[in-house]
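One chain follows as structure tokens, the form predicted on its own.
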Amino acid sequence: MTDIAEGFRIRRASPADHSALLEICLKTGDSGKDGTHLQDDPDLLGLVYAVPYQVFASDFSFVLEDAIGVCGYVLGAPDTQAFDDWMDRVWYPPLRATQRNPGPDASRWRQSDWVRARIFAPRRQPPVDLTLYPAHAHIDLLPRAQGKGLGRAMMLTLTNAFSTASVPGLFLEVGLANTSAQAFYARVGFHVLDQNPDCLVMGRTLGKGGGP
């Protein structure tokens, strides 16, 4: 557990935090803004992009909390290929049993369909060289935790954990419209590795101590 400024603290996430992970993922699901209005299933985003990280890689899952409760998370998988394989083999089958397959035609997707498409057709090839950047991460903070330097502290907590585990590098994906997040990642040592029609892929190598 790490105490930081202004009454916030960082601690390792637990299964008891799953409902908070779902909520934060939804409330930041529109390029960092509240994405509730974009989803017809309020839990689906978090069931793909938040909760499974705590289940699969609990040593690399951290939450930020204050007196009100959990208000942010940083979640990582040290081995992206192993994580993706586990998602397809273990995590997605129960979700597929409760969801309809929206098919591959993105022009017909509505609301949560793009998340459903990921469940039925998961990523087969990560967008980076996994020998250099084997890990990946997600970080989201609710508005009351933003603009206080807490994102940097959260990211440092995760990169320290990766460095301790001898992970040489990590990547993340950020929406093209989310320029504030892109600037944040650049400040904490990430650089652009690739760009596709939906997002930038940014990565950074890790040394001892995990810092930029």
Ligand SMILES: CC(C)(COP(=O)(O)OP(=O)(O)OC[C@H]1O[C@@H](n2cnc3c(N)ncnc32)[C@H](O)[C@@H]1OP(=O)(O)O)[C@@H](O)C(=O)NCCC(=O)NCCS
Contents of the next structure:
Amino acid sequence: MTDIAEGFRIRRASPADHSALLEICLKTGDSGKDGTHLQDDPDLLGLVYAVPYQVFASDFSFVLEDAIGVCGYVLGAPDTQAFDDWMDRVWYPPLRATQRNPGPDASRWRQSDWVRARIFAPRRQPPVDLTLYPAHAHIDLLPRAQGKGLGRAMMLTLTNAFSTASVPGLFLEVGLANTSAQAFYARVGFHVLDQNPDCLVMGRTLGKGGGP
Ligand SMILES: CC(C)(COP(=O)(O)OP(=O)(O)OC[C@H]1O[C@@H](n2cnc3c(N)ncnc32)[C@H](O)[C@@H]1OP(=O)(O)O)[C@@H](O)C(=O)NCCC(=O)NCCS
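Next up, the form predicted together with this ligand. The previous block was the form predicted on its own.
Once more the chain from above appears, this time first in line as the rest of the complex follows.
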């Protein structure tokens, strides 16, 4: 557990944090802003992009907490290929059993359908060199925690954990519209690896200590 500025602390996430992960994922799910209005199922985003990381890779899942409660997370998968295999084999089948398949035609998708489409036809990982960047990550903080240096502290917590486990690098994806997060990632050592119609793929290698 790490105490940091202004009554915030970082600790490992646990299954008891799953509902907070779901909520934070939703509240930051529109290019970093509240995405509640965009989803017809409030849990689905977090059931794909947050909770499975705590289940699959609990050593690399951290939450930020203050007196009010959990207000941020950073979640990582040290081996992206192993994570994707596990999602397909273990995590998605129960979701497929309860969700409607919206089909492949994106022009017919409404609200949470694009997330449902990911569940039924998982997207291929971006074209990054997985020997250099085998891990990937997600970070989201609620507005009350933003702009205080806490995102940097969270990212350092994760990259330190990756370095300790001899993970050589990580990548992440950030929406083209989310220029704030792009600026943040650049400040904490990431550079652009690739760009597709929806997002930038950014990555960084890790030395000892997880810096900068
Ligand atoms: C993006 C996010 C994780 C950044 O965390 P944060 O705590 O707000 O950022 P920090 O205060 O730790 O900033 C770290 C550095 O990034 C810089 N930075 C952060 N946001 C920035 C912005 N919008 N523009 C320019 N620089 C920015 C800071 O100036 C700081 O630089 P310095 O340490 O060299 O002085 C956080 O704002 C967030 O969760 N946003 C909403 C959800 C989101 O967009 N997640 C990413 C999805 S891909």
